[in-house]
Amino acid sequence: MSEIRTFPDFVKRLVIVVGGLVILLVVLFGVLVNTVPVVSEFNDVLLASLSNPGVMLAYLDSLGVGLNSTIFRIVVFPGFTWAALIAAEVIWFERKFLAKMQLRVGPLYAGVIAGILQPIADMIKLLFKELTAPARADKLVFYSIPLLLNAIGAALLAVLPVSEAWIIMRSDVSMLVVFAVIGFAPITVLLAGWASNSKFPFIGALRGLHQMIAFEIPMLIAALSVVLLAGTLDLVNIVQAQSSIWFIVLMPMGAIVFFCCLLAELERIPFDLPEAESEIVMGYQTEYSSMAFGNLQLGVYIRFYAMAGIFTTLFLGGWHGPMILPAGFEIANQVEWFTLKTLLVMVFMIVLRGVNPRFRMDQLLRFGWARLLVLAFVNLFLAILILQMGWFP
């Protein structure tokens, strides 16, 4: 075949990949439905629902793989492709939005619209590249980091309610749940450093480490205001107490602590030191290539897709907003208000990393343990003081 020298060329290469591959099953899904009973039968419920789908999803739930299973929950929606779904756009949108506050082009070529295709092909372009580490890595560790980061985010999702009735698992201290998950990714950072073996990566992972010392203790207090008001560790009856009033307009100055802690949890300017690219080159992601570099950033937005929407269930008042939609969409109406605020509260922080610089290590430390943890004090003082005062029911 001849060289690929312009994205064009890629891609018709890749029309014909896929479309071989698409002939491919098509005569083995044939094959298929001649010889084996189970086939035949989902080959029937195919052409069956193409006039009426209903009978799909009855099938889909015969299986216990329906709309309403936890397998699809976990899966699909609210759970991990929904989330990789708004990772990948996300992405896309940070590099466009960037480059228009910088002045600059940003993604432009691969798709019709100002380059939206770009994290797939950035994501083809890492699935053939060589799998490489560093030559006295722990190899096992090493490659097992991607996998653990992306365990977290998806642990997160798990208790993430996007609306009344959309939530994987529901716990009465789902809070402790976030809190208990959230507190690996330090410890996961840092053993990505270590069995690098390398020395940017390890400066990098012992950043995090500091960041974690710094910040958790003030992000708990914070939240820990919010379960004083709301009397319960469980992330839907937070919500459903801010049916009235939203805790940002009770609490502003634990929002703002809470906001600041999961700029530092997630790594992102002005708290970026462990990774920090013009200091230590990428920190503790340094040695990752291919497709474990790829798995590394997804993990990444997706936790910071789900802390975005930790933030927006206790201080936006989760999925609560006016009705928009028709009479008989109250769940998508409510599932439509938690996206739109959790995406509010991913520019907002997206913004900052176009007009902040970079934080020196003892400014970091001086800031999470001399400020934001007086005022996480001073916060839970005042919502204290809320109770007190029977001014929150």
Second form
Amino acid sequence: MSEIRTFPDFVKRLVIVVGGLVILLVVLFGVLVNTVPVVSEFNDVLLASLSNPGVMLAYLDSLGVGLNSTIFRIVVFPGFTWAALIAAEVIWFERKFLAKMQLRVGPLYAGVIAGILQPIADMIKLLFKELTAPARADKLVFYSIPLLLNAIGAALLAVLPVSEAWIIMRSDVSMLVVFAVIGFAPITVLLAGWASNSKFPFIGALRGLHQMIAFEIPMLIAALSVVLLAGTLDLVNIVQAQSSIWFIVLMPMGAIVFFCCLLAELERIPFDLPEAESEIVMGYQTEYSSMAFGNLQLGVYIRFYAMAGIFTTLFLGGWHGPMILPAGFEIANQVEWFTLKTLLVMVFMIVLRGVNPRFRMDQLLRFGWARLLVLAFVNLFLAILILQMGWFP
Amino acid sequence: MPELAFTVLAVMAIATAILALESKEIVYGAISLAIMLMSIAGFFILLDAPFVAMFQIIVYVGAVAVIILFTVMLVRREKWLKAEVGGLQMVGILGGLAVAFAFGLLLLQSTLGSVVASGEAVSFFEIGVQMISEYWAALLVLALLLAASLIGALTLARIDKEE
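Okay, that one was the form predicted on its own. Can I see the form predicted in complex with its partner chain too?
Then the entire complex follows, led off by the chain already shown.
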């Protein structure tokens, strides 16, 4: 075979390899159909589902992995695959959009339209790179951090109400679950910096720790005012309480405080001190290579999606929105509004990244402790006032 | 199933507690402490009290364990290694076992075994109602304490500006 020089060459090679595998599998399938009863049953279902897709769904339901099963929800739709796809395309969008804002071109070659397959190409590249670690790194902790970061990002998806019907786990205290999961982030960042046994990661980790502890408290208090007005800790009920008016209209100050804290928790510009590229290379992610870095980035962006989703849930009315799909598609309409709002929040964060410089450490801490905390408390008193005066139905 | 979960959690809690004290690498000790505190949260979930469990995680893992790790990172390693316990360790272990044994005997002889759970978990709304009706004094003291610590934090944050 010829040498691979360009991305189209690479895609051709990929198609040849995958196509060969598919042909091999089909042949294998043909042999197994006549010998193993389970496979021949599956074959019957497959043939029947060509004319009527409902047969396939019923068969999957009987196996316990149908559309209504918890496994499907965790693995596919409101869960991991969905979030990972959004994360990958947000990475592409962020690069392209920032490039446009800064009069550059951005990703261009991978994929036919505007480099839309760049994240996929990057992922394949990362898969084939060498996995390295510093010689004196603590290997166990070092390699478990990317998975841990993925886990604490994906754990937030469990309580995220994408629509009335599509939620993985409904709980009376799902708001507290969110804050319990957010509380793990500083430990992960600190351990990543410590396990790398290298200067830049350690400085980045200490910065991340300072920042996350400082902004967790105003975030909690801003969310507390939402809980006060809605009278519940259940995120589904919080969304239902916003059917007539969104909380961002009632408490714009609380929404702003929560948004700033989100930016700081996600380490995005203007609060990206833990990974300030011009000062400390990439912060606590500096020493990671290959798919460990890929996992780390995936975890960061899944967390980005999940936190934007939580902002949507708390302040932007979650799945509520005018009916734009034809009647009968109520659930799809809810999912579409939730996704649209979440993506808008993410785009707004990316715009902020494009137009803002970075804070200094002392400015950041003063902003967190002396400004946002006070504003969060003022907002809490305003929420109590709204509740006492009966302005919120 | 709950018995199995209880056994796993209990073994995890005790093992990580021992590891937290005995580990040579102090950071591993801090991590095991965090895992121990999380298995305590697991006990609360087994007891049908997710509200308490989540607060256990938020306060102990999200705040206490982080502060401990933070302190560990900022202190030089040699200082920790110098602390020698020596022969007192055996005394401590025996003393701890004796106390645990005594508590076990006490619990076995108490009427705790005949208490029947009502089956309904106490909702956190009831906790809130109890807080403002029956235990209002404790709530007031807690609020004052929180306000004092908040004012203290704000003062500390403002000192930098005056310099």
